[in-house]
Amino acid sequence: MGRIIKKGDRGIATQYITRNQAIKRLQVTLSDYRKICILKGIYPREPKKKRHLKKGTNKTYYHIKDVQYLSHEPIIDKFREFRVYLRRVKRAIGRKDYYTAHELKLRKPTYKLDLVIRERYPTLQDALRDLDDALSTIALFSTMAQIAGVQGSIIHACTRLLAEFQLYVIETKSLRKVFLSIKGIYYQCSIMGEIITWIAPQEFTTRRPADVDFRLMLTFVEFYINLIGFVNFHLFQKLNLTYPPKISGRLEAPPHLHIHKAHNYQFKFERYETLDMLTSLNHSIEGAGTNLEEGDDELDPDLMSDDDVTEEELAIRESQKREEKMILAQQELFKNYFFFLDREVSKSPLVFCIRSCGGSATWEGDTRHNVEVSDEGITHHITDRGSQLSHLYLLREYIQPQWVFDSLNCRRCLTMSEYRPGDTLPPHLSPFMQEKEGDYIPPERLAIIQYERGEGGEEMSDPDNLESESDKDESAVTQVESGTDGGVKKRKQKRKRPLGVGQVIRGQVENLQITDDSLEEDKLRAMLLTKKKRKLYEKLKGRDKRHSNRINKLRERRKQIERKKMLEAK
């Protein structure tokens, strides 16, 4: 008789263990286990067949190999040393042996995350792919006030790392998209071929939410600080620049601002750090003009030959050349412009966008340019006061802040007539929106798409009249004169031009009349399906119907807005 195998001794039941079992195996506390899992990137697993597990289906499971991987981590030994250190300090204070307690505090155990960063991200490219959440978290903590649990050193480190990364984006001019929303400001840049998108909070006073566990968040912040420091070091090294970067003309803080004995000094220190980040964004890095590495944008001469090249490859090359020209135009968008920012305007996002496009900015109290409001070199005055301006200068343009962000997204300087102070601004469209077939596209977005194809001007056109050249080439049919052998007409269609990336051929709308017979045929076909597939078919039809109804509502709403504008114009 063979050996009887008990339930849970083989198969999937032996590959997963619960969280309590993992804590007992590693001999750590729950907080230390959470911390080590966050640092090492270990997350719970969902078993395929939970019913085969012994502990039930309502528990959190980890893979046994992940727990074995954590058991060899040297940081766990540091956590154990820290627990022993806390017991010794508590015992010394309980015995009123303050000298021993002070000596123990000087020998507080510490650990480094350098090896953890190297294990999780072997190359810089891997780190750049996972930088979105890190930048968003760092930007959030850089705007927070010093509260219980969040030390000032953490806020200062987040502010410094974010300013260094933004300085790199400014020097390389790699900012591509910006969008302002209620949640915050979305930025997107392209670094070494990787698209990085992060969100920064608005410049308002932040309040600590009661339902957020800041102890857990601070573990992520600790890891992200080391990660972004590693990324910033390698990025500046690619540019042959020293790290930390040296800011030309940067002012040092007065000595009395570094004293933390009184609340007044602490407030001045935080205020200085906020001002220092803004001024650092407006200054250039020492040696950045001579040591920048220029990318090799020239194409291979073998690839530039048109021999034995298909139409698809030609279309891809044309789209790439067009995209390179648009990026170069975006990098020099504000090259000869000098902006003055009023005091009510959010300065950090504007300075970041203006300098990323080659422009210069100043404001009242700026330490770099040190110019007055009446300076004749100012070309644009950004204000958000409406029409309540005390004095107007003739040699400059007065605009609202949205013009900078819309121009950056459109990759061209838009007309300023719609962005005058006090005027109703046009809609701020999201550049991250990807249009699908059948979606409603506003006419402003259609004009941007038309410009990117190289067809449109600066004014917005009617969406019904927007047709691409490929549409005209597709519908253009020429007739050749009839010959002498019977008057047979020959039609010759023009050669189709290759389409670029993002271009589509506009189809001809046919007047299809849906009859009762076609509806009956659809019903009969649906009856032939199985019950499961019939329900899925009905769900798909309902989804398409809801989508079309939503698009029709948007179109009707747009028509009402246009009618209202026409009546107000009259």
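Under this definition, the rigid core comprises the largest set of C-alpha atoms superposing within 1.5 Å between the forms. Residue numbers count along the first chain shown, from 1. Everything quoted here is computed from the prediction, not taken from an experiment. What changes on going to the form predicted in complex with the partner chain:
After superposition on the rigid core, displacement of the C-alpha of residue 526 between the two forms amounts to 2 Å or more. Core-superposed comparison between the two forms: the C-alpha position of residue 24 differs by less than 2 Å. Once the rigid core is overlaid between the two forms, residue 542 counts among the residues whose Cα shifts by 2 Å or more.
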Given for the second form:
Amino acid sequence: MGRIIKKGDRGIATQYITRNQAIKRLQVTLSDYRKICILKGIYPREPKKKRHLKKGTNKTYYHIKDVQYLSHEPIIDKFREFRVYLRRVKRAIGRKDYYTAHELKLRKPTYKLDLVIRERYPTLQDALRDLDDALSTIALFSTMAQIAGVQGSIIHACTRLLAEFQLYVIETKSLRKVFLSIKGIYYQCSIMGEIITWIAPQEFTTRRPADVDFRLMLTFVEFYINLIGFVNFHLFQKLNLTYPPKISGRLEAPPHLHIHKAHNYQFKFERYETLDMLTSLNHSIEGAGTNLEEGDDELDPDLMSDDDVTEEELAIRESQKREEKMILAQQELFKNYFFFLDREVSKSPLVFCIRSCGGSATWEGDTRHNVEVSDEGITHHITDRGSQLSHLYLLREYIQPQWVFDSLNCRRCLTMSEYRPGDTLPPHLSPFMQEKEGDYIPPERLAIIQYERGEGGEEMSDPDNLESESDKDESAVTQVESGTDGGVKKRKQKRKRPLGVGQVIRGQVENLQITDDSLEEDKLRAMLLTKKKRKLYEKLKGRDKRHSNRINKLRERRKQIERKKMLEAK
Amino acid sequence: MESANREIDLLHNLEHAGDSLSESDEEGVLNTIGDIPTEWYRDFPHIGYNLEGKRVLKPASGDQLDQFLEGVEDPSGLWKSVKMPNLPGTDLLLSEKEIDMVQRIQKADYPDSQFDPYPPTVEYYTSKKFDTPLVGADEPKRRFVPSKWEHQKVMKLVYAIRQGWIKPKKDFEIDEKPYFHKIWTDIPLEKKDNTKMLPFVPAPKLRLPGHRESYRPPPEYLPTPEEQVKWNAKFKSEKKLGEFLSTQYDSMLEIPFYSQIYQERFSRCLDLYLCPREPKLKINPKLDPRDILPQLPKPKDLQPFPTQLAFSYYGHTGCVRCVSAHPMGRIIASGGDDKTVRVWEVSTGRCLKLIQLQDSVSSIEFFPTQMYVLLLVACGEYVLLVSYSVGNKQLIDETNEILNVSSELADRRGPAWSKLSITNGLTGIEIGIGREVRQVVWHKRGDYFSSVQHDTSHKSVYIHQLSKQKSQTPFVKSKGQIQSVSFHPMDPTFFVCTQRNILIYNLVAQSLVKRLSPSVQWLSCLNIHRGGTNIIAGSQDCKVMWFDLELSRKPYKTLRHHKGAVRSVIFHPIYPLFASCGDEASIVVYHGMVYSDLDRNPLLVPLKALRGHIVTGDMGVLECVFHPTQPWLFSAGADGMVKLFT
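Previous: the form predicted alone; requested now: the form predicted in complex with the partner chain:
In what comes next, the whole complex appears, and the chain from above leads the way.
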């Protein structure tokens, strides 16, 4: 008789442990475990066969190796030290031994995260790749009012770090896209070839939401402050600037920040003054501007001279060149423009965008330019409400803020006729959409794409993609035809002679019926599939159906709206 | 002393308040309340009762005007009188001293003006040294020796400092080194050997917003009023986190604060640390569902096969249970619950013959050759051989001839062959089975036929011989509920379809050749391919199975095109077609090509689902039969119709 194998001795059961088991193994509290997991970036893993573990299927499992890795982390010892420290202080205060308590407080255990960050992100590039969440969180906390449980020093640190990062983006002119959404403002920039997108909330102060655990959020904030700090340090170093940079727009620090100067917060951010974000954005960093590094995007000339390149590669290079040109245009978009921001306009996003595109901005009470409203150097006047303008100056354009964002996204200065104060603005489109074939593209977006293709100097090499979209609108019959060979031919013929308004193409009834038949045929054939494949087939069918439903709905609605507009115009 | 006297006066006055009242007797009012507290009468308008039992009313207390007037008359008494609480109506005038006392109390001063709060101190213990000390002992030594305990404490501190437990302040003050420093070099660090580590899965990035999320989306993205109402009717708990309704704002100024932003970020944080990550295989977005479908020849290339409804044969008044096509294909016969057998002309749809029977017809079949105009009918508990007398006179006569029952054989064991009991111009034989007959089937040559009864004993199948007019049971033992039987087209082989298995018997050797076991719950029907090596069977659980006898005992293919129980399956006698019909009133036609070389498996292609019947009483199409020469299909429906698909 073989040896009896005990339960949990072999196989998958030895590989995964539950969270409680991990906590017991590491001898930490749940909150400390959570903290170490967040700082070290350890996440639960899904066992391949959960039921083989026989510990329950609705549990969080960690891989044993991850837990072992955590057990070697010196920060865990710091956590234990901190627990001891807290106990000692408590005891001292209980005995009214304030001297000891004070002495202990001076020796509060702290830890640094530099090694953790280097371990998680071996290169700066890796860190930049993971900056989306960090920036979004920091941006959220920087707009937050100081509330119970969130120290002011953290909020100021967030403000400061975000301002530094935005200043870097301004200096390198690497802002690529902006999107005003109802959830906040999305920014996208490209640094060292990495695309970084973050969302900043609207600038309002709110109450602390009841259903959010700020202790958890603050652990993330702690890590992100460190991450962005180190990233900023390296980015500024690349610009040959010292870090921390001297930033204008300091405010007097509120007195409460100085109270526990030495032992308040381990990062000693209380030494940072509170910042006025807007003012700091509008000033250049001291010493910057002269020694901008050349962009890394340029292609190696050796590569370019290669003779034996395929046509595809050439086309790729061509498109890369065009893209570079567009980016250059974007960086110089507002060069020589001087914007005046009216009172009610939300200023910091505008200043950020204008300065990232080479322009400059001022407003009433601006400390940098210090000019009057009537100054003749002002070329653009941004205002939200037309009716409030008391005096119109002749030598400047009056526009609404959306013009700046739309122009930045289109990478060219749009005509201002639609953006005059008091006018109904055109739709603000998401610049992040990457349309695939068969997607619905709103006509406004279509116009932009077509313009971009036209300006690129390239003849509409593959207009089929775009035009097929508009073709589909015409009639269902043509859509059906495009599936068969005959249909394609017909469409090509048709293209030679453009359709007049109200003209109807004669469709073939037979074709339609055949598709009906083929549908049923598909249905019959699908029943021959194995269960697994049949499910996949049904899933795919459902996906395609939903997709086409969505598109048809949008298309139909747009048509109705257009029709209504036409009728109203008449 | 004066004040004391005054107080005594006051008390005296109070005590004799009653007396003072009694003094007023002389005026004629006599209060008789006796010795009770006067405050009992405080809330009443009277102060007691006189001798006659009448109420003595309170003397009118002067209102403010009276008081004022009193004050004018006697200015010295103004503000100096006090109302006596227990003597309503009487005022007491305060003296100067009393007023002073009241005022002092009001100022929180001592009530007595004479009281001195700071008398000169009397020294009990003085700093002056006595000339003669009270205790004459010597000074103790400890007054001259340094403290041991203090020394110990100092030594403790010294030890702690030496051990480095206590650090001088300078060391742990803020180190002036900058917190952020260079951690990454331009040359990436040497990669650690990560083979022992698990692969790190980076968290997926958040999805980027589309046009819908814009503060001014294109108009087609805005919700319709109905959608708006639907959204507003939703509870907060019904809305997913991050779900929102597109809204249009006229200017950037009007965008409100997004209230869910904290919650969204929080849930992202939770995802980052609590969500298991694993690389997931995504379905290729470009994958066309058609690519998954099996590559089969197009039905168009496999024509001919029945594609559409050509004819409906009206006439039956109940559900049509069975249909059979004549071997020449000009006429068909059908029978059903209305106890009739009808013979139809295929091309015109005319009912040539109506045979009224005594019981409902469950199965019907034409004589397999055109030698006789003979129908085999399962009617109730009888199997009938009926001449339908349509066609050639000679044929009819010949048929009538063989339908004569010879009297010699009458008293045999087993089912009795006798002349048809109903004689409305019909000639035929009836075989009394004793059990309700489920199915009748001819052998290909026409001498033998078999019947299946609703019976679980060994007598559930009979094989009858027409020439000898004799019936026999092929089995000695019960085979369970037999659903259907069939003869091999060429060999002396007999196929029996029980509830779970298909049994194949050699009739000559009288032995079981093969047992096919499809894993289904309840078989219902079977049919044999003309080659004899392929079988199709239908089951109550919606499956049609193709068996290749040379391949395996398990089905070669299981087809699940029906949504109801499969009632009948049938091969075409000539074309490579087969069909199945089911209770959901659809008939599925397949291409079923059997190749002569053994290397190639049969090719099955579903061709067409034919619809036309209506589900009546949970039954759809009960039997379908191919035309013997054409790619046509006849079907008998529960809706009382026979249909022809061409």
